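A lone chain, given as structure tokens: the form predicted alone.
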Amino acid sequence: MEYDYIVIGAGAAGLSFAALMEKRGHKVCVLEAHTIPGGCSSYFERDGFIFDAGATTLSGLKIGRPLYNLMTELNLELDLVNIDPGIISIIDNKTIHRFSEPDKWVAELTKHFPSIDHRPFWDKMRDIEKRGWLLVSSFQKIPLRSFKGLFSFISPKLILALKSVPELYRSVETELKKFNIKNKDYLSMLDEMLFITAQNHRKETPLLMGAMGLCYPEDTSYAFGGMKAFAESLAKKCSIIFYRHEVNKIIPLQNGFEIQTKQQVFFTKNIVSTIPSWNHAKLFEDLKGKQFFESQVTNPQDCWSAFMIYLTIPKNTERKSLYYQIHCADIPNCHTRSFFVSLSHCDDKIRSHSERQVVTISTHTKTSQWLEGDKENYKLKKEETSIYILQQLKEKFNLQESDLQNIITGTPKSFIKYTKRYKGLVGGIPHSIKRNPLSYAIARSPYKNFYMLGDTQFPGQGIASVVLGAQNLCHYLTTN
């Protein structure tokens, strides 16, 4: 079967690209290893409840931002509600509401940290965030895929771009020092927020990405039906999707590529792969491709996987948000001092029933914690980690043991099985001042007409980011 484009992976990046290119008249086929769409932002069903597979939120829905543009162009059918506060941080006896309105947010911070002048720092973060979004939306040739793309920078907006360059080399920590912010709980709150957006802490996160990450709760929405509704609305815009088609081999040809799955052989002029960089090496027998992917700069050991708990709890309309970050001491077998809690909307009868809410809990962990040792050791680790997290949840949400039902746990092994991602790494590549900024701006590929998207490519993790990458590649391919 011959196609203009074959897309590997039916996650947010792959489905967005396929739907946009099909709308422009191209014959596009999506190959997905799993039985359903969504990738890392997928879902599963148990006992009549629909659980989001990951700690995913919808942001980038303000006018001109990636999800707004995607929904507008594709006319996606989603029932959305804005969530404000976008996240609530629970730190010891502090319950901090991250309001979207700047004055309310400053007032909330002042209530909990009265000795700090908060406005100058957050005004600076908001200014950097706006420039960041303007930058990535104005220069659609980023990442550069050809020399001609350099000419897209010759515009009045170049000054804006140059102003943002130093913010790739400075950390969030350097800015905090300028404002003399030293409160331990305050810094912990920022660190844990950065971990769920930039996959890194304040001392290493570049200021540009850090500001965008810290401001993301100002633009948070919930889709009724959860990630299932989002993934399926995109999948409906793609005419050809083959599920249970894990790609086993890619063979470069003179005028395209041969792609082999267990069931079928496909031919295409162009490949767009959304699987992680590290997954590619095993797909090529061709020395050029194998060597390229084996020499990828980012060490997978620097990246994160997740420990997950899925459960249901009694419906509570008194809670002020659907998203919480609960701070605690070191979590057994994990590597951050908080866990992220996502709740289904109380009125979402698609995902839940019996007057209960669906809950997804996520925290960062290293793959090595879970792939080493025997089955008994693995089982004990899961139990130890679950007991600790659920005890914290009961205390902070005022729940009894009997309130916790339909409990399921997930580890890096779960992500290896269901997403096929290398070692279960699901968080993308952490943003870091140690990373060469040119890696954000230049797209590398071993072959002509072989393109890569997703959270190990520009511009990084999160649905808004991978959708932006798909939009930029679509723009490049249809304007050159």
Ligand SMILES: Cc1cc2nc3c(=O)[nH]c(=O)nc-3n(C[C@H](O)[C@H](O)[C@H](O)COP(=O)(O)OP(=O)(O)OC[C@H]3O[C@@H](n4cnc5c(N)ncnc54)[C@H](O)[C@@H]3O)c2cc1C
Contents of the next structure:
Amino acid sequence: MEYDYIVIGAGAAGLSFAALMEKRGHKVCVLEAHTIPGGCSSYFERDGFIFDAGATTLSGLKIGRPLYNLMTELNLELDLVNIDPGIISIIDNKTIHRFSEPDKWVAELTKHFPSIDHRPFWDKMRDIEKRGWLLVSSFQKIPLRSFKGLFSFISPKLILALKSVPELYRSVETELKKFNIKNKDYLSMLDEMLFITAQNHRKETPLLMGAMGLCYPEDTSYAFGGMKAFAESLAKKCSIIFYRHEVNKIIPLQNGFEIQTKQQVFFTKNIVSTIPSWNHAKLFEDLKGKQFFESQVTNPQDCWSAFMIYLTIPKNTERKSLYYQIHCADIPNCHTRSFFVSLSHCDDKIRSHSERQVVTISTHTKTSQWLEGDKENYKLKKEETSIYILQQLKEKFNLQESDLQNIITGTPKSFIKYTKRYKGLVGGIPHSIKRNPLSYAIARSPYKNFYMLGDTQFPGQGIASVVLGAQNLCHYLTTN
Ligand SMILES: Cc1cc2nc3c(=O)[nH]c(=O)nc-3n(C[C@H](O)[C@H](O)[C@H](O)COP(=O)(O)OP(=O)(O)OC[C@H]3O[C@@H](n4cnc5c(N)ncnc54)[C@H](O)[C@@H]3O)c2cc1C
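Moving from the form predicted alone, what structure would you give for the form predicted together with the named molecule?
Below: every chain and molecule of the assembly, starting with the one above.
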């Protein structure tokens, strides 16, 4: 066996796991289909500008949280700046700044929604959020393979965190009813925030994940150099990465695995795969693997893809945040009533060489919209969606048509091409009270020494969560 671990995928999950295991003295090799690292947290360069391809924000940087721990342990070279307000919601004539400081946030909400007593609801959200992080970081003994494993993983921290279990079964909506919050704009603000953090709306999002999602903007950072800097800083910590190596077959052997790519065959005792659950079935030929991976996956129809617009606009230092959620009517061919706008920092000379800011816009769409139908229809839909969003952007940001330059659009097809994700499904699996919380468990597979990580496995979506998954698995493998 050449390697202790072969990691499939150089996204945030794969790179974090590989770097952490290498630091602990293991021989690790990463196989990545694309030519660069990052996956959904990747980037591309065009006309001298560096665009974030998918993810744009870093969260979980407070002391003790996943990215803080990762940066500290690996000594990552990243130039970060905290962004506060972490998001600005623009709803008709309201511009709502999501300040991180509790009193400032309550005052901002009171200014826009004076008839609501905001503090009790947000105090509760913050309390649940703290327990939520405690709960997910307690799962270091995952995957549980036996009752023995179950007992050894019970700890005082976990017992405290278990207070949160009922919050997995109650929705955010139930909590809002308790506080008698009914204002339409307010509920819409919460719904759209939940869509980008939990991939679901308030009526279905469990209170626990909902609280973590609603508090997410309190801990938002920007990396100078964007996701390129983030992905490259992690990749630097991994000695062996083979790019352009798409894994297309895995053969279980008596004492390990054979992994085939077009270029090479690899042998390893352990595999850590970070590609989405749905992608696995086609990699196995033996019935055991095929049947497991086909039965294990969540219904892809419940999941989302993204419609993307990348562009540049004139630099404006007056803007109060780098992250905006613009509310609007139904976006053609998309499924939420808002889009998320991320700007490069005005002082970021790595991403922009001129007096312009680099912009990434994303919104939720269903993959079927874009994979069915002919080429002409696809092109028309792309135009229709992009014209609508850019019109809204111009109005809300007070821009002229000529201000918008270097425009590029992306659809689920782009995610298939660049990340190989099944049907272009991104963002993980939506959190839902309809989902059995036990089905979140976990990096299991029918094979000994084959583990799974990433945003379709526990603890799910977002960079902070996939990094936490990597940290938990690393802890499990090195302490058991
Ligand atoms: C539009 C958008 C915006 C987002 N915004 C944010 C945000 O602001 N903040 C945040 O925290 N999260 C955000 N997310 C979510 C975040 O990007 C993901 O949850 C996270 O990056 C997933 O990382 P991963 O390693 O699990 O998977 P991936 O990023 O998908 O990585 C998997 C890697 O495996 C490679 N691969 C696939 N198949 C193979 C194969 N057969 N062989 C070899 N390699 C293969 C892929 O090329 C890819 O590099 C966003 C996601 C999207 C799509």
